[in-house]
Amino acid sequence: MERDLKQLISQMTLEEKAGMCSGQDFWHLKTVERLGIPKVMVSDGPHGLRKQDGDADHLGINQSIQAVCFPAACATASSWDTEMLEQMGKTLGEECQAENLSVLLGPAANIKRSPLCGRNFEYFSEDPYLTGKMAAAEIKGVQSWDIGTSMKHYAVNNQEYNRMSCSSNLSDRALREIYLTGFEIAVKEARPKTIMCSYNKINGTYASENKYLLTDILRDEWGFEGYVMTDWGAVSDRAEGIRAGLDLEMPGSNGVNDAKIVEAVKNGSLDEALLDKAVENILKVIFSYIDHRRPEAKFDRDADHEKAINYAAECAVLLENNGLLPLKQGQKAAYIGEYAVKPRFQGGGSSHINCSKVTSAWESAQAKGRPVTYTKGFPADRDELDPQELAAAVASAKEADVAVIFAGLPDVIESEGYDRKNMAMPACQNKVIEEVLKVQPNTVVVLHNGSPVETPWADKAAAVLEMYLGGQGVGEACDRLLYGEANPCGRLAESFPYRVQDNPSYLNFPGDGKDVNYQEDIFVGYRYYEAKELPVRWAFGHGLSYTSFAYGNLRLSSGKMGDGDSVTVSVDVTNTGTVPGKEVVQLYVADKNGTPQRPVKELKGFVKLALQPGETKTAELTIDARALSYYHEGLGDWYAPSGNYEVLVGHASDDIRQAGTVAFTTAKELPFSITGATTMGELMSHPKTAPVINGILAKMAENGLSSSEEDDPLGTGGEMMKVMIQGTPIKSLAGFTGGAVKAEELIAELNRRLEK
């Protein structure tokens, strides 16, 4: 149905327009009944509906309707499967239609800067490319049912400590390359209907009134057309927010901030046209939902529970396996740890789902008649060691053929609202694992956690299976994986360092409460570990399988590329094992031109292939100039220098199987303004200034500023002189040329050449 929103807005009073820019209550937007503007509802969360019909809150304290909890983003990102995530999004979208929800608040696209961030379980990855692709897939799925999404938290919200006021301080390059790229990909590819701004400041300016983020980048550069809403309570200056591009305040302030908008318009400090645009943005999304109601939508909780099981199985990552897994039928297994019967499958806070049903690994094993015993060993919700439980766990493990310990992080350690103090698992769990390993070498550790943990026992365990927070079907999914009914095919979307001190943000997380400085800049996650040559427990992209894969026959559609070109990278992948499996083919790009401050390599493509034993498929991935580029602050744009770039394809960031080279040529010129501090080396490398400098060097040689083997028997002077000349600034040339070069005249001449 076509509507003239501008004409509708012209009929609204100033007070009605201001009122449309804030919520009626915790979850509903306002209505204007006389103009036919309906009331609509939004709801948490990214991996399941937290619709509250009764008392409302933002932290998951009060009860919500029974819904289906799908795997959290920490798990779904590990699937590296955009098709799966789009299907999960479609399921969520249909559930929203069935429950009369107009917008689902998610997905969350913040970068995992530190493993200590309490909300990491809701975020996809330490890598912006993977983050963007997974977020885009979920958004496409949800919005295929004409339900809006609200990608969050925009932007640079990477900790819980003082998240409502702390300033995240970082370079524009780090902002663009690491913390905005995921949002950019999703906005351009999936067109989310809303964006949720974060609480924090970015370089001193609140996200809710940051015009650079909300208008200059989001709307003007990326083409976002929906409305921007706040995180709950993120408004600072309401009128300034409207000026910056903030449309909707959630929840409402009982008219307090609406009155400030009205006053600002009346006193002339706020252009009413900006208010009108905010209202138009909101109404466009409201009526898009109203005009596309889908009465056929059903919320089939049982059917969606089965989907949750399948998704969880796709997300699990087999971290270690000495051949013990999959378990053989008839093997007597001792299940240890309360997570075996009470799995931790979701995080605490605003995304907490009131689940329709939960399947545990113990229940699944019993239902299938597996010879399994259960011993509590340690509690699921606290760090408390009972000597009798420990003794019972050790005894059960010793009597069994294999031990399976279900471990992880309780909510009290990992939740929205606060950050973790360290990367350690509860001491009681580590103690039980260590003691069991002494008597039973055939021990599998199953992890239920939302972010990396230190695993001092990993080298002694026969297998380690990372289930992450796999949703309400995690127990059945775990059973299928342990016994080979499903083949693990997840890959880590984040690095697992050996210890928290190895993390690049360690010295600057979480700041002093007022400021947090991102001094690691672009070197986040694997970008840092590889540049530092610092070993990690498990690398980004790592994950094992019950089968094996061989790579071969890498081809490039072209060995050359320019600014507007793209190159297709093809590689053959063969399942060389005996069971069906899925391989995630990962493509990385490396700048081989000696460009300063570039990562060793960066993820720029991936595809997941399902392969039968002996089957070969060809993975095809495409790269363009953006894939080779970094954000150049002086240019204010993405830039790739001309030269050679290595294309790396493999199984993980530390397991590259095939490589090729692309020669790139750019027509872009970097800004170059010459001053007295400009060095000879800089001038020698620029084609427009090099001829002049070569002439000066000749004069310097005439004055004896050169070396030869005769007067340099040690062979060091030539190299020393070369380095000294390259580092000499223009202002110092007069002394080296006998006064023949006057700095001011040379600067003027060189700048004239640059202008031609």
Ligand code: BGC
Second form
Amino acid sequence: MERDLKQLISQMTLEEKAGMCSGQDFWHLKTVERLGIPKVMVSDGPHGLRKQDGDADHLGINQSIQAVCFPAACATASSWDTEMLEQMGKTLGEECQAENLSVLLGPAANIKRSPLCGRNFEYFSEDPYLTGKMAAAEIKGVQSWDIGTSMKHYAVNNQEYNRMSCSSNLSDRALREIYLTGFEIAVKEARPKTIMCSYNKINGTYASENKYLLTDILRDEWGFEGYVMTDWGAVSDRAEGIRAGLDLEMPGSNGVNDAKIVEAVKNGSLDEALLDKAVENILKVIFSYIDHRRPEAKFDRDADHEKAINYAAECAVLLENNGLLPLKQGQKAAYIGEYAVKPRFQGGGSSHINCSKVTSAWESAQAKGRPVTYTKGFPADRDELDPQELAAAVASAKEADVAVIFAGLPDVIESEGYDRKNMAMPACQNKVIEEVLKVQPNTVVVLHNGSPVETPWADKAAAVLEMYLGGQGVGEACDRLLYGEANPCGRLAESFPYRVQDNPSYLNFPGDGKDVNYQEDIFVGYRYYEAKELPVRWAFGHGLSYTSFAYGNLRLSSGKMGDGDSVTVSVDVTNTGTVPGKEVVQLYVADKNGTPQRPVKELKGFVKLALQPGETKTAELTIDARALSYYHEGLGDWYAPSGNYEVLVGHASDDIRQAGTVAFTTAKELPFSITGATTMGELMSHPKTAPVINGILAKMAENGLSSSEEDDPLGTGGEMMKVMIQGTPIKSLAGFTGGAVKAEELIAELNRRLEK
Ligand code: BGC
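Having seen the form predicted alone, could you give me the form predicted together with ligand BGC?
Below is the whole assembly, all chains and molecules, this chain first.
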């Protein structure tokens, strides 16, 4: 049904319009009964429904309805499987329809700047491209059920410390390349119906009143057409918010801020047309839900629990394996660690789900009659070592054929609202792992955590299986992976540094409470570790399998590319092992033109292939000019210099198997304005100024200032002189030419040539 919203808005009073721009309570938008505007509900998000029928809160404290907890984004991103995430989104969308929720508050697309951010478990990756693709997949799935999503927290909210007031200070380049690209991809590809702005300031301006972010970029550049809502309580100056492009305040201020909107319109400081636009944005999304109710939708908790198990199995990352995994039938296994019976599978805060059911690895092993013993070893919820429990764990490990230690981070360590203090595992767990390893070399460590941990024992363990926060089906998924009923196929969506001190944000995280300066700029995650040649424990994209894959025959649809072109990269991948498996084919691009300040390489494509033993499939990935580009602040646009770009395809960022080269030509010109500080080198490399400069240099050579070999006491082949001339600014030429060159005249002449 096409509704005439403008007509509807024309019938609303100023007070009704202002009221429409804030929530009625914690989870509902307002109704205007006389005009048939219904009350709709929104709810967290992002990996399950946290629908609160009773007491409401935004930190997951009070009870919500029983729902299904799917793997958190730290896990789903590790699947690198957009189809799976779209399916998960569809399941969530159907659940929302069945529960009468108009908008699911997620996904969360913030970048993992530091492993210490308390909320990393809810975020996808340190890489913006992977983040964008995964967010887009979830949005497409949820919205296919005519439910809205609210991609959050827009933007540059990468820590919990003082998240409600701190200013994230960064360059425009880092903002665009690292912190916005994920949002940009998802907005353009999946058209989320709503966006949630973050609490923090960006370069001094609150996200909730940041016109650059909310209007200039989000709507004007990316074409966003839905409504922007605040994070819960993120309003600062309400009228300024409307001017900047913020539509809906949540949860609502009991009329206080609505009155400020009314007053601003009345005193002329707020254009009523902007208010009308905000109301239209909100009504459009409300009615897109109301007019598309889907009575066939069901919330089948048992069926969705099964899906949660399957998804968790697709997300797990096998970090180490000396061949011990998969475990053999009949092998006596000692399960150690309380997470074996009480798995940790979700983080704290607003995403916290009241689960319909949870399966532990221990229950699954029991149900399948596996020869397994269980010893607690250490508690799931605190760092406390009981010497008797340690001794019992060591004894059980000694008696068994293999030990499986279920380790991880206690609930209190990872939550919304605060950051982690360090990257360590609880000392009691490290101690149990070390002692067990002394008596049982066949030891597997299973990890349950939402962000990287330091693993000082990793070289000694026979295998390490990262389950992340895998949702309520994590135990059964883990059982299937340990015993080879499923083959691990996740890949890390983030680097695991050896130590937190290695992380590029280490010296500037979390700031002084008022400001946090993103000094590492674009060098986040693997972009930094690779540029510094700093070894990491496990690299971005890493993940093992019970089979092996061979790559071959990389071809490019063309070796040349211009601004509007794209090139298809094809590569053949074969399963060379004996069991079915899935390979994530990863494509990275490297600028080979000596451009300053570029990462060694950047992820620009990926695809997950399912392969039977012996089977070969061709992966096809496409790159365009944007994939080669960086954000040029002077140009205010994306830019790739003409030249060669390497296309690198492989199994992980540190395991590239095939390479090709594309020659790129751009018609874009960088802004060039000449001043006294402009150097000879810059002038010599620009076609319009090079002839003038070459003429001057020829004269200088005649007058004795030469770069010839005779005049080369250090024997550098004239190189030294060339380099010195290249670095000489116009303002210093007068001195070198005995006054023959007049700087002001030359600058004027060169600028004239540039304009021609
Ligand atoms: C969180 C959001 C959440 C909202 C509502 C806020 O504290 O930052 O992610 O959607 O609460 O619960």
